[in-house]
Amino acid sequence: MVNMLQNYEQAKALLANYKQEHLLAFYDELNEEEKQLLINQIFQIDFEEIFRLYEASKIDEMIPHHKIEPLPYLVKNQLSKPEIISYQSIGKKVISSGKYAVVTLAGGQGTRLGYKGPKGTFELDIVPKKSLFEILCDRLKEANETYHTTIPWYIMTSHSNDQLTKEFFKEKKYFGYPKEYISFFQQAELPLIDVSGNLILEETYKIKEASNGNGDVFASMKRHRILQNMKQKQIEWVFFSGVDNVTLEIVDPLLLGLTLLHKNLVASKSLFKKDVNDKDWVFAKKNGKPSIMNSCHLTDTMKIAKNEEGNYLYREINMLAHLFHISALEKVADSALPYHRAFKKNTFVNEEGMKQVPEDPNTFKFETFIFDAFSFFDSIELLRVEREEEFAPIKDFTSIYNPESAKELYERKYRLK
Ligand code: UTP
């Protein structure tokens, strides 16, 4: 009891340092277990770090124009059939020899879709209905048949959706995939901050924390010995993608073949940015290193500049489809990625102790992005693919990236209609 009181006083003093005493507003109403949970969480949070990130995120990153250069890329549609066949054959050998693995980044909150449950369990309304996880699994099963192998599948979850994700796989009997080839690992979380600069409560006894961005995948893979596991399995190449793109080719011998041919350790697929005024970030070299940047850093001339072949220099956009050599993963796992700030909708406990669902974004979230890892390398293999063939993500119900449009693209690609 004395200990509990001491802990409470310590926690209160700690919070006072950061003007966060409101997090204990309901303490007296909690039962002993809840009190303990809240105090433990307060001691575990790195307040110094979260407020450092918050302050740093207020400053816009400025990049001098002269340090931006084009990043070379290939266009799949501009390759001849014999070229494609020959590059693919290089990649096929590696996949067939069991040296290829796939990581699905499924630790996100999916706040825009607002679906209750892990986003990967959301069902596409096709016949028969299929969850996003099952759709990914189908691609792996097909590849296993084509390449006479079993591709190890790693799924990154977060604290908030880990248990539900694992239960879903169990309930669905792993979609018939060999269970021993599927591994789950959890990424880290960070507290969220509201517009007044305060941490928020998710429950009266719990501070709201959320996944800290898909860039945490490298550190998480190291922390959970996934990298070690991959090395034991003699995996050499690892493909990363999100959970919500239903037409993406996640086992792509062409991308792998080109990457090997050009001796790159990192690769990515890109899409052509149709409308120059879209806000999508673009691939470019920043200070000599491959990166993806906000196009506000480009001049109007750069935005429409073309190379000698008539291809635009700065119109390749990210579609979250990346390939890393295992040595590249080890390198990045030991390095810190920069944090970015996102503004998201999150339910919180208000001053009256009631749960409040905001209508608009209300909290800042601090995230690292997987693509920031590109800047640890001198070059990457960049391959532009066609939207119609490989880009059908589900983000929300209102933009073009909604379940209906994804369904349509999926059905068209797999000729279901
Ligand atoms: P999104 O950018 O779509 O973010 O993630 P999100 O959190 O899923 O959704 P919103 O923005 O709240 O609506 C792209 C991919 O990266 C994964 C997501 O699960 C998705 O597959 N991701 C995102 C993580 O694995 N961890 C994160 O911390 C964030």
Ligand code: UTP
Given for the second form:
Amino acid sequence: MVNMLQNYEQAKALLANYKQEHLLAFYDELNEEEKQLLINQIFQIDFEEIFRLYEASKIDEMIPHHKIEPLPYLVKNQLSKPEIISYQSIGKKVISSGKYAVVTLAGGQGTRLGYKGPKGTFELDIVPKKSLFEILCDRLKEANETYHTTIPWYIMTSHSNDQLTKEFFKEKKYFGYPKEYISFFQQAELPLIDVSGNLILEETYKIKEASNGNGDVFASMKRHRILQNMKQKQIEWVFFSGVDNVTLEIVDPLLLGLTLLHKNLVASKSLFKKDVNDKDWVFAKKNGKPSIMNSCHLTDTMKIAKNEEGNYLYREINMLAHLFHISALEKVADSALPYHRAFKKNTFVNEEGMKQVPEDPNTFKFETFIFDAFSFFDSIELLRVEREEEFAPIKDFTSIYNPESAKELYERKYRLK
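Show the form predicted on its own, please, because up to now only the form predicted together with ligand UTP has appeared in this conversation.
Only one chain is given; partner chains and other molecules are left out.
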């Protein structure tokens, strides 16, 4: 009891230093286990960091126009068949030699789909039905057969879905994939802050936290010794993608071959931005380094500018399909990516100790983005692919990226009518 009392007083003093005493408002109503959970969580939070992020995020980034330049890219459909065969042959040799791995970013829940559970367990309504995880696994098994190898598969989960994801794979017998070639690791979390600068409670005994963005994948891979595991397996190239794009080529010898040929350490697939007024961020050079930036930083002239071949200079957008050399991963894992602030709705425990669902966004979430890693390198291999061929993500039921549209594109590509 003495230790509990001392811990309580220390936690109370820590919170007072950051004006967050409200987090202990219901302490006396908790049982001993709940008290311990709350105190432990308070001690684990880096309050200095979270409030530094909060203050820094209030400042809008200003990018002078002369600091922005176009980023070179290739268009897959403009390559000749002999060129594609030649570039692919370079990539195929690396894949066949067992030096290629895949990382799936699967920390999300299926909330926007009205689905309870990890998003990767959501099933696409094809015949037979398949989860997003199984669809990805199918691509890997096909590649293994094609290249006579077994590609290591690393899956980044979150605190909220890690256990359920592992149980799902176990229940599905890993979809017939060699269990020893599948590894799971968790991304980190950060507390949420409301508009008054206060952390919020998820339960009377738990501070609300959320995953800190897909950019945490690099630090998480180092923290969980995934990078060490890759080096032991002599992996040289690692492809990163989300869990919800059902037509993406995650084992792409063309992208790999081009990247090797041009001696780049990082690469990405892109999509053409059809509507210049869309809010999609675009690839460009910022301060001489590869970047993805908000279109608001471009002038109207830049948005429609073309090169001598008639290709637009600032119309390539991100589709979360990135390739990194292992040395690039090690470099980024030891570096700090910038945090971005998102304003979102989150249920919280109010002053009466009751769960309250806000009508409007009420909290700030801080997250890093994987594409900010590009700025650590001088160049990037950028390959534009067609939406109809490699972009069928499942986001929700109200946007164009819904399960029905994904199903149609998937069936068209794999002839599952």
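Between two forms, the rigid core is defined as the largest C-alpha subset superposing within 1.5 Å. Because the structure is predicted, anything quoted here is derived from the model rather than measured. Residue numbers count along the first chain shown, from 1.
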| property | result |
| --- | --- |
| Core-aligned CA displacement of D194 at least 2 Å between these two forms | yes |
